[in-house]
Amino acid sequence: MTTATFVHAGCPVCISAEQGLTQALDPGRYDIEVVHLGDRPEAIATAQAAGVRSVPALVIDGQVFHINHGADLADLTA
């Protein structure tokens, strides 16, 4: 199985495309992990090895994909 990761700050943005994207992916096809790095703030150095420039965003086999920007990473880490 394929993991999903979908890593956000938890602003209404964020939360609106976590809900929307792990609905719609398919539960028997990836295994979807939720990152929120409000509350994991050291996960940050993890999403920005992964490529994760801004949240929301979502990596899958290692491409990410940048969704509806609402932080930059950078933003988060001050």
The other form holds:
2 protein chains.
Amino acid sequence: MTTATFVHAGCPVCISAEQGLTQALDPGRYDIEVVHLGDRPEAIATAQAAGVRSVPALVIDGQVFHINHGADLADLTA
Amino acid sequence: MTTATFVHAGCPVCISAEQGLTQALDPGRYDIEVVHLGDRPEAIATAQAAGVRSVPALVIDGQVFHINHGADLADLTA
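Same protein, the form predicted together with another copy of the chain this time rather than the form predicted alone?
What follows is the entire complex, opening with the chain shown before.
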């Protein structure tokens, strides 16, 4: 199993993308980990190191997919 | 089966997102349709009507996910 990490910040754009996209992933191959940066601000640095620049974002096998646009990570740390 | 439509324009950002994301969808539930707007300019209007504003984009059940950013659709029609 591969972990697919969905990073969000609780915004409406994030929630909508999370529900629509993560449910479409193959549950036979992916464990979905949801990281809420609003609840876990200590995870912001980890997300940035992984290449996440805005939320919502999905990280699969080290590849970052920025989905639509809710907020820039830089704004979450401001 | 539901059709998941991946709309792109052949750009490197598009190809990368197509390969990384469509392969992660559940093949038991989704038929993947790939629409290359460079090859099929007549499909641009259809994509715009579906809510696609930039490529690459993935459309599942009427929900549009703009993935990273390759090009605005408006620039493809200019």
